[in-house]
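The form predicted alone is given below as one chain in structure tokens.
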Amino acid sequence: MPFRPEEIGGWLARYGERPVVATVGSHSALDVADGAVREGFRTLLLCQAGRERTYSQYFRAHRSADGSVERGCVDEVRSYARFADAFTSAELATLRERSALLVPNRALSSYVPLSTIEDELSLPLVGSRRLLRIEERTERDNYYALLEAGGLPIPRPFPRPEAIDGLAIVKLPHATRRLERGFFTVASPAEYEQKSRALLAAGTIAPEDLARARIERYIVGPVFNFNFFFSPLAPRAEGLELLGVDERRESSLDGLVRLPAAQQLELPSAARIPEYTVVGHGTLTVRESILEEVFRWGEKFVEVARAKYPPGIIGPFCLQTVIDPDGHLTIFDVAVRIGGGTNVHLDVGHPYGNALWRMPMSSGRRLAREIRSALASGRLAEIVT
């Protein structure tokens, strides 16, 4: 059954004052669930069978007689053979009966076709469902196009392998683990040919993905993922918030860089090409003289997203950047929903979010607080699509 935006108002009216915060059980689900519980909501996670025990057993919510949570943060788990099975017409009807507000994460847009999310997912989604498509690099109107339209700094692209004239990174998905990266670095057309042949032979990348890969200048510098929040409920001058910063831990890249160069050269040739599979995150802060630029790019991104994809950003988003030796940011990736690294701030909150809100404020809690504020002011329809 096609999704019709005009139906949302009717669903929300039936939800009343006690909606349930739901999300796909992967990626940043614990941050979403913990934040929702802290703001007085019940939680529901949509899990794939065989991957649900983290939530149904180890983080299951134990509530006292008065409903307060004594342990855990996950009230209900619904399991499916595949994640996509959570979004059949019958299941969506059940979720609406449970008054579910769906918080999108990367798992949702990875396991469920974007066309399904946009046109068939008959459930209120906290955020902008039409923006999720720009995260796909293979889309013509992807986040690179949006960043360029807004005048934000991105790495210089190479239109074809023959144009490579310095250190570059080739961006494409892993051949078998589609959520992961098959990235590799090269410094010349000849190295591109050599490494791509080796990775194709190893089954790390696929020919069709290589043909559509993005090649861009590799910028040497530390990586900072800036976790923002934009509230359409606040006055515009107060709408943008920087909550915190994280960094990725990638395998096998992080293991390789721990080895001295001589030991790296002793590895088999195939093992010398690092993989960029994200396996965890760490927390960071940034030098305060850089914050002016951080906020400037955050504001520009909010404005261009609103102009190109109204209503634009709703809630959390992440600009993934590298900072060069002069302290300037280049944006190489974007998340237009809750980021993958926000779990590092569970319970303790984000450093900058804490300073702003004068209490522990994680991305999950900030999102739940926005829902609570929208309910109290009768503006819930403004933060869902």
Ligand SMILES: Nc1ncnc2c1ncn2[C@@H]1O[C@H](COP(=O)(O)OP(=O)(O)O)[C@@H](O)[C@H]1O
Contents of the next structure:
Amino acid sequence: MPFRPEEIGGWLARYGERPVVATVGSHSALDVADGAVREGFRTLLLCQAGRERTYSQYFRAHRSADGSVERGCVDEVRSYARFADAFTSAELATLRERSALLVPNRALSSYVPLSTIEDELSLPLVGSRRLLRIEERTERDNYYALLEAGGLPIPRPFPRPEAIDGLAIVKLPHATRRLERGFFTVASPAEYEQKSRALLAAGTIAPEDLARARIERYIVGPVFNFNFFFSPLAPRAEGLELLGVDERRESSLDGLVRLPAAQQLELPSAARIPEYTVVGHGTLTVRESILEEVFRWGEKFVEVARAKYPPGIIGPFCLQTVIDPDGHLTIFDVAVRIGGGTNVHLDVGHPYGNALWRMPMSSGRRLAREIRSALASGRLAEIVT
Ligand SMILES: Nc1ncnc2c1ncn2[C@@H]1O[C@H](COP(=O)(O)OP(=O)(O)O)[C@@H](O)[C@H]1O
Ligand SMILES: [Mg+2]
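Mind giving me the form predicted in complex with the ligand, seeing as the form predicted alone was just shown?
Whole complex next, starting from this chain.
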């Protein structure tokens, strides 16, 4: 059932004093749940049957009689045959009765159609609902268009394979594992032909995806994912915070680079093309002189997102970058919600977040703290959409 944005105020008016922090049980859910518990909230995870034991068993919260948490961080798990079943009209009504504030993550926007999230998911989302769609590279108004509009640096696109004049990355989904990547790198039109033919023949990629693939300059350098937070409640000069930086471990890429060159050359040719499936994260800091630029692009992103998609960024977001030898950033991807790597600062916080807040400050805790201060100042409506 479609809802109108004007209804959100009415839902909030009926919410109890202490809403429940809810999120889809995958991606960054542990960080969100841990942070929510730290800030005094109860937590509710929407899980898919068969994928819930992490939450329902291993991180289940044990509370003492006074409500304080002695173990774990997940108060309640609701399981569904499929994630999308969490968002039927009846279930949404139940979640509203429970005063659920939904924190959007990539699991939500991967498993639930964006049109459902935009028009039918009748729960207050802590964040900016309309922005989620820009993460889809196949959309015309995608994050690249937003970054360009804001004057932020992106890898140079190659409009056609024939235009490839140096190392490039071709971005398209995996043919069968649709949520994973079928990316490959090429350095010339001839190599594009040869590699794409091999991947098509192997069934790794599909022709219709290849026709719509994004081809862009491959930037050689280390990847830094900057986990920011923007508070619309704070004075503007204090609105932008850098909480932490993560990097990814991608399979098979990270395994390949751990092989000596001689062994790489022994691999069968198909295994020499790396896959980019994210399987874990590590934590990083960045050379201090680079931080000025990091904040500059963070500010510009906040501004252009607000101009193009009001109310713009609310809460956590992530700029995924490659840094070149001059210390300059190129942004190849963005998350307009909590990033996938924030579990690196789960509970321990991160040097930057901690240095700012004078206490362990993870993305999850920062989010919950924002909800808490919005509740205290009667401004909850400003951080939900
Ligand atoms: N232009 C680029 N230059 C260098 N590496 C890139 C570039 N674009 C993507 N990558 C690599 O591919 C990975 C996945 O790319 P990304 O655009 O983040 O895809 P997804 O949307 O699937 O997360 C990155 O973590 C990075 O290692
Ligand atoms: Mg990415």
